[in-house]
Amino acid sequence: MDFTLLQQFTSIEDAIASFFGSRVKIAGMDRVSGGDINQAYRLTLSDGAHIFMKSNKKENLSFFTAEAEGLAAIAKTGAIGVPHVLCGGVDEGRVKGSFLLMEFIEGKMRKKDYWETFAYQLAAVHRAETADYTAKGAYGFAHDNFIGAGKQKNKVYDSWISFFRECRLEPQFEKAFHFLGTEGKKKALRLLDRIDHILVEPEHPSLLHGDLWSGNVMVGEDGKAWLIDPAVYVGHAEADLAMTELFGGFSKAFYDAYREAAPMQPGYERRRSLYNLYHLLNHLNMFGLSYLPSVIGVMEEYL
């Protein structure tokens, strides 16, 4: 299935007119928090409706094409809420760059069973059929995409271990060698050689959000968790769970409910840091030396 069909316009005004009618105009444009990569806005329309907009440089329209593709892939599972994407394009007037328009989620109070429901929904995403997401293979994705601002390689493999080594750790290590130095590079190469002895093949492939930390989960109007800013691919569900624990973690109720819905393979706690090494390396490559001690610490944990 092709998830790349993002309708594109040459101006935000034309996009608004196409979806809401020629009489509807932009009445307000307010900045909202939107991460480190894009600028984010709440657009108020002349009919009182709100929509969400991201913008970036012209040459970064591919960020938004990949985001729309990822949201569509998660939506296809029918297991959890994601914002509906309207369209994208390059605007020469208002933002002078690329843009993405989507549904504006008016966050509500969490439901009483928010964490348990989130866990059950995520487990359902991870159980969903994955054949439509990879071509003639089990792990990867139909197209490359992004992890933050960095490119994410999604070549299709039959082996999860081979995919994680060659499409996740190897590209990040290659970018990070100038941070690691001679000894760090030696440790990285030794670790890559040992991955087969650390990771396990999953019982079944799973569609992953790919960047599942608290900043990429919001409360929808239904009081349930909605997923945003995906870096999707098909992999081992453990990789998503590990990412949730990297920057503070979720509620204990979430993890208890997830394990009830989808029992983990033995040894997950031993593998968790290796999955998160991918994200730590990505942060090292994007943000610099403050992440180097964490990267070295994880590498030494397995050597």
Contents of the next structure:
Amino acid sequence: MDFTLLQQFTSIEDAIASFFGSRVKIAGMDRVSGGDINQAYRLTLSDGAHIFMKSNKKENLSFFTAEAEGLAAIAKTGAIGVPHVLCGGVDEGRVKGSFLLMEFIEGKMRKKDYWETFAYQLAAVHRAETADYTAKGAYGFAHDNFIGAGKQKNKVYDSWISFFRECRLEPQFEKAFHFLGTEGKKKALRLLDRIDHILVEPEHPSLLHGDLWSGNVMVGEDGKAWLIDPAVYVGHAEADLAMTELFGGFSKAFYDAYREAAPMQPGYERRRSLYNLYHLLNHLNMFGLSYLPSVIGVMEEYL
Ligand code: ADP
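Starting from the form predicted alone, produce the coordinates for the form predicted together with adenosine-5'-diphosphate (ADP).
The complete assembly is shown below, putting the previous chain first.
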């Protein structure tokens, strides 16, 4: 793996001093609820500024290097707000583990045309140049990253469909076979064989957020949508759209505006559940059997 973007420190205090000057101290550290993988905090500095901090075990620093890289990729499109990452590292004092420091998003009221603006911004992310991440026209990503706390396999492929089969569904199915039993495994293998007949190659590759559910969208000070916690790769924009529909929370105005900004290829509704099967399998593998009926249900939709 080659995560070179994150500047690293060996203590949170050193990191703060380096960015804000040695006179600025940490005046408060309050837990922020909401995340299910990392511990999240609001740091209050002695000059009154707020910083967002995540921490995890020392050996999970790679969660944060990958997150920083993903946020930087989305930031580079210039199309939508993402928190600016300051730095990370491993701290033996306050958190006794790895940490990531970034801009604190001070959620304010949503502006009037919040959903339309969000849709146009996401469409612009999906239109952005992808050659920095994969060769022009290719799909995937140069190295593995994470989907939640699970490993997200990546390689670079010329075909979106092959990438989705080999880097998205196959690795999750392999981990899930013990949940699926003999019959479920047969269905999984049949489905993997049929993917060429279900998915389509996109008109162009898109940089994807990769984990776009409502919990990963915040309201910024500008009243617009800001994206957090990505699992970026280059793929079919439909896969991001599908994820927004998996757990809900996005308004009709968002979908109408997205379609106006970026017309979708015919048949998206037929492909949607297959994209989301990746996330359902990941949930089955991370959280257990309660996701099994949904996984089986989606497989049966296609067989
Ligand atoms: P995890 O990596 O554990 O899933 P999240 O990235 O979802 O954690 O962050 C946990 C919670 O912290 C979110 O639900 C959100 O409310 C809040 N949060 C995340 N990023 C920021 C930020 N940059 N500024 C302020 N609050 C944030």
